[in-house]
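Just the one chain here, laid out as structure tokens, in the form predicted alone.
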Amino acid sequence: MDNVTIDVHVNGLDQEVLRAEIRRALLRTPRELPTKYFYDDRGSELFERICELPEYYQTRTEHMLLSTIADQLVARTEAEELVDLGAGAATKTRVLLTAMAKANRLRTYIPFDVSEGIVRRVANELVTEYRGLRVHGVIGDFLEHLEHIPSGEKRLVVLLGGTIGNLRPDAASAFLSQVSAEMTSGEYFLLGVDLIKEAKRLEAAYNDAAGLTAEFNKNILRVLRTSLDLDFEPEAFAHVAFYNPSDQRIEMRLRSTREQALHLQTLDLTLTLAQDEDILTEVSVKYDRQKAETVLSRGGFHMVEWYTDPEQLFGLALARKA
């Protein structure tokens, strides 16, 4: 389609440089792999049907938040162009794209994800949706891969989800100076960010009746065992995901159900675990009012409005660049 524009960043990737990083993640201690290698097509797919369930109410919420302030966003910012990092399956932003399209300022979406197939398929339904609307998509890793966010004008940057819990406070702070540093100033950033609360509802959320988040904390092993041709079997592990409250973070963890070696020949390394041994996939920090605003101001952004819902589960922050 003549209306829309896909950039590709990550099919080259540099196999050395990916063996360097799983290696040195699993000789952490604990052990880790990163995070965004659950995210080939099949585990975005995997993540779109998680965010459906009864259990995960982060997306409801947030997009029940959005459709209730979407109209004065679009008015407070005058954005014309929308900077979606990790973009998924747009779901959420669809909300944010109606209000400007209602306000006759939709222009450019710019959706920003590692999964190419999505960004495609996104694209291409968003342009038959919205008349006019162009679409620009960037196939890439956004912890460093932002330099490729094309350039633009009334801009609204957006990062959904909560999926800055991902990240470490001081790893946050850092990747929004990177943000900020892309963008010009006086544009608007708007964060999603999952609150804190009881243990109970957060674990619920990460540990589904449906097991479709056991599906998905597996799935990064079968991307490593077809990227990097690693000796990872899912079935000799168990999905564990628990509140550290000292923390006030979800882990979510691939647990060893025997002792087992592994021969990860094209890492030069061959991995011993003890039966029950973990290897850490993700965090998913929590925030509140005073944390959002505190990793915001760090990162070179000044917050002006705060939203959250009537139960207090999720707040959107909507800062500008200072």
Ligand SMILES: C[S@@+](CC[C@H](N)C(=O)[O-])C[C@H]1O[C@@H](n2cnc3c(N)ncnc32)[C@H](O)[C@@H]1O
Second form
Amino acid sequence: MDNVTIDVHVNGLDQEVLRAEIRRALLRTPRELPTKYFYDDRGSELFERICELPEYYQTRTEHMLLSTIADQLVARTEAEELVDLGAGAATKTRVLLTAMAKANRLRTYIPFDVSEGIVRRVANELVTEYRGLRVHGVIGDFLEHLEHIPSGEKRLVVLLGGTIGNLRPDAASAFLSQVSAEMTSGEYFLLGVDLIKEAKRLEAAYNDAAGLTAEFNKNILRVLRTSLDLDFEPEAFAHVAFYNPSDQRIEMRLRSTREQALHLQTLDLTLTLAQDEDILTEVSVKYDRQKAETVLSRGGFHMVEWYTDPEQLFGLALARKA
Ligand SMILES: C[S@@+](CC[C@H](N)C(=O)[O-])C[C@H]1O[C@@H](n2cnc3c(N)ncnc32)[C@H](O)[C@@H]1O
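Return the structure block for the form predicted together with the ligand; the form predicted alone was the one displayed.
Whole complex next, starting from this chain.
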């Protein structure tokens, strides 16, 4: 399609880098796997289904908040281009795109995601849904390839879905510094954060009755088995997710259900896992207003507005590049 451009910055050629990254993570104490490997096409689809689960209040709440503030946000930021970091299915982003279109401001949408299939799908959907819209997708790792965000004017950059929570607070500030370095002084940034709340509610969201989060968690092993030919057996692991109150984060882990020796040939590594030994696959750091303000200001942003729902489940911080 004429009005769709897709730039690809991650592909199979990076295999050496990927292997080194995974090897390092598995040799950490506790063992880890990098969260971004959840998101092949199947992982993205599972995440979309998780967003619709009754236990997963995050998506509904952020959607409702965005619907409430979209018009004033568009008027205030005067944005004509939307840069969506970790865009995924762009379901909630459509609320912003619609408000921009209504104000006759919508020009360009820039979805940036590591998952190629979903960016291509969303690009084609959106140019049909919004007349005259240009979509310039970037397939890349937002921790590595931010400089490939196309330059533009009157941009609003968003990072929704609580994705910032996948980074520990220091890494989150370092990442936000990279984001602000790509922006022009005065441009706006919208950050969605899941809020600190009672453990029971948080843990239910990551241990859904339908077992989709468990499937999603194990998908990381399937991705690594397929893309790097690694000898993981998803059936030999159990999904574990709990709230760690001292670090104010959900930890998602894969727990080895038996003692096992994994011969990870392409990593040149044999990994011996004890029964009940964990591999940390995701952290989801929870925020409050103060913590969001701090992480933003360390990243070179000045928070100008804070929005939350009556139950204080989810927060949206509007910030400006200082
Ligand atoms: C929690 S989902 C949020 C999706 C969407 N923004 C939403 O609010 O529903 C995280 C998204 O970020 C993408 N992602 C995760 N790590 C990434 C990375 N390092 N670089 C680029 N995209 C990444 C995933 O593919 C996924 O689409």
